[in-house]
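Have a look below at one chain only, the form predicted on its own, in structure tokens format.
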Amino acid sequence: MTHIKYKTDSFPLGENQSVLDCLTGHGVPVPFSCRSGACQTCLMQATRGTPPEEAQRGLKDSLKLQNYFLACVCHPREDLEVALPSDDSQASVPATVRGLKLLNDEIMQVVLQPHAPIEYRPGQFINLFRTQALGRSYSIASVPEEDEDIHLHVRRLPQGRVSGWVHDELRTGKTVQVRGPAGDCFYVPGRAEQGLLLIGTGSGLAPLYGIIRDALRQGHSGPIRLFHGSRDRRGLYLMGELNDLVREYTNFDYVRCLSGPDVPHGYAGGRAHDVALQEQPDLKSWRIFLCGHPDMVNAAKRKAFLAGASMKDIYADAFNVSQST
């Protein structure tokens, strides 16, 4: 008999009961609504085992590899142990802090080695905790085969309680607490002629970085576009590096876009979206990256669908900020 195991309680599957079925009539709290593997609500993940793929259905690609599935279509063939996407089973991990780098007047490079093995995709992010209660998520810049260590951007927020202390009081060998990876926008092989649009913001050009060299790194031949924005020139950085990829892979370009009144020679003008639509209107069968901004995350989500990409070829990080900061 197929068993279902959550947290720490293991509940027998029964014929042709689903895995949200066999939850749910033990009182555990899935949320549901459709029943039917569209709504995609009752989203799990396993932890142990590997979900059938009928229950993967519909999913993002990078969803499957992390073995997200839909518990009201999941009908397992063998033990699985599961968890909801809000359970945090992740302990924290200590890690020394092995760089700092300021990239612009407001981006700081954090560079961690952590001392225990982190296995991450360039993209996803970490959380890092000043105290064990104060922590803010970031995203990972760095590619783990090419990258010994991990980076982070952290950008200083006014009033910002983790990145002030980032900026102002962390310094190279003090020991940290990271916890994750986490997210799922990331790079996933397969499809290598199919287009990327990569559009960012600020620091959201931190998880670009890391998934642009990792779809060069794995051989990506198709083009990729990467369109990062800012207000004015201070708010850019990596120009360098980008660039050297430039010259590096004829598949690659990169636009610098400024919104500001000011625009030299060299840059584009407009918000990077507005921009990156106007150069690239017809997105069917694209993949679309999108991090930064919330407004600019959103209005960038609606216009590459209206310009035919797929929803499941979106993949979206948007820079909420805490209301503590």
Contents of the next structure:
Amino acid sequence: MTHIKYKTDSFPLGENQSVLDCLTGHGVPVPFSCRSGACQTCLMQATRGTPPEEAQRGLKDSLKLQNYFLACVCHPREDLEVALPSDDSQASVPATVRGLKLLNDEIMQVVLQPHAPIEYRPGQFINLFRTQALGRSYSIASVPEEDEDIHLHVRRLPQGRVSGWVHDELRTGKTVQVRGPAGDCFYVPGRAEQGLLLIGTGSGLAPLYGIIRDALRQGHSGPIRLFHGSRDRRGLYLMGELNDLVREYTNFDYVRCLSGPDVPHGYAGGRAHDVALQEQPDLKSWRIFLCGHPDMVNAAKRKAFLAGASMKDIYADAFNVSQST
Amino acid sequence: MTEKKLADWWDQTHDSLYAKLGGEAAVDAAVDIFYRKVLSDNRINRFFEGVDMDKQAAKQKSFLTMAFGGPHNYTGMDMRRGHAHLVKQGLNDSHFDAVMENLAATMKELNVPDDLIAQAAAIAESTRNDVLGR
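Previous: the form predicted on its own; requested now: the form predicted in complex with the partner chain:
Below: every chain and molecule of the assembly, starting with the one above.
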């Protein structure tokens, strides 16, 4: 008989019973609504075992790759260990700070070497802890096949309790605690000829830099267009590295956007997502990645969808500033 | 045989509306078109301000699955609960009519024959009083 393991309990799955019915029948508070595989309210993740394909229909590719499934239409033929998206099942891991480098006035690159391997996809995020109870999420800019360590871009926020500590107190050689990875904003191989549009503001460049190099490394052949925005030139960074990629790959281009009044030659004037949508007004069949300020991410998501992108092809990571201080 | 299984047996032995429309593939083809129409419709898009678009798209898919005669477990009570906060914001017949228009226009765009559009419209129409909390 098939068993469903949730936290420390293991429940036998009845004949024709869904994972949802099995778990709720034993008092596990799994949220649900349509019970027919459409509304995605009962989204869960298999942390061990593989969920059947029919329980993943309609999910974003990056969720499928991480064994997410819809519990209401999940009838597995093998044992599964499952978790709710809200469960914090990962343990934290110590990591040594291997390097700290200012990328511009306010963004610090933190290079971390975890003491146990962390398997991540570029664009996902990890939590970095100052103390056991005080941690913040930072996106991963490195690519495991190219970079030895994990790279984060930490922007200093006013009164930021973790970002201020990173900028003022953290030193190379120190050991910190990290947990993760998590997040579904990353490149999924396949459809190599598809256009990729990436829009980021501020340190929203971190996940995009990882995603772009990951896609190029995996042989993505369609156009890859990056629009990085800030108010003024001081907020931009990695310009040299990105221009190197432009020279190396003919299908990659990079537009620097400044929303402030001063727009020198070589920069586009306007907010990054406005500039991107002007240059690329038809997004039918494009894959979109949006990272940075939540207002930008939400506005751009709506614009990209109305410009023809499919909801399933829009990947977003909104940096919640109010919680990140 | 349970009620659910009877319904499955009926669907399998008779050509249901859902099967005629093309099942889940038809819903997948329709959901982005329909949601885009709803978001562009100034009569109703204020009801969708500030909601999580991914969650909302999944809800639109549930709605279309139901309207297309597909498998769903929504009751009238679910419809009432799910829309009560919108009724408080002034949701009325004119907004329901706008959604019905968008539904028909979506199916038209996908070249669905008129008689099947009418059948789907009738299913959606049957939820009107529950959606509007009457």
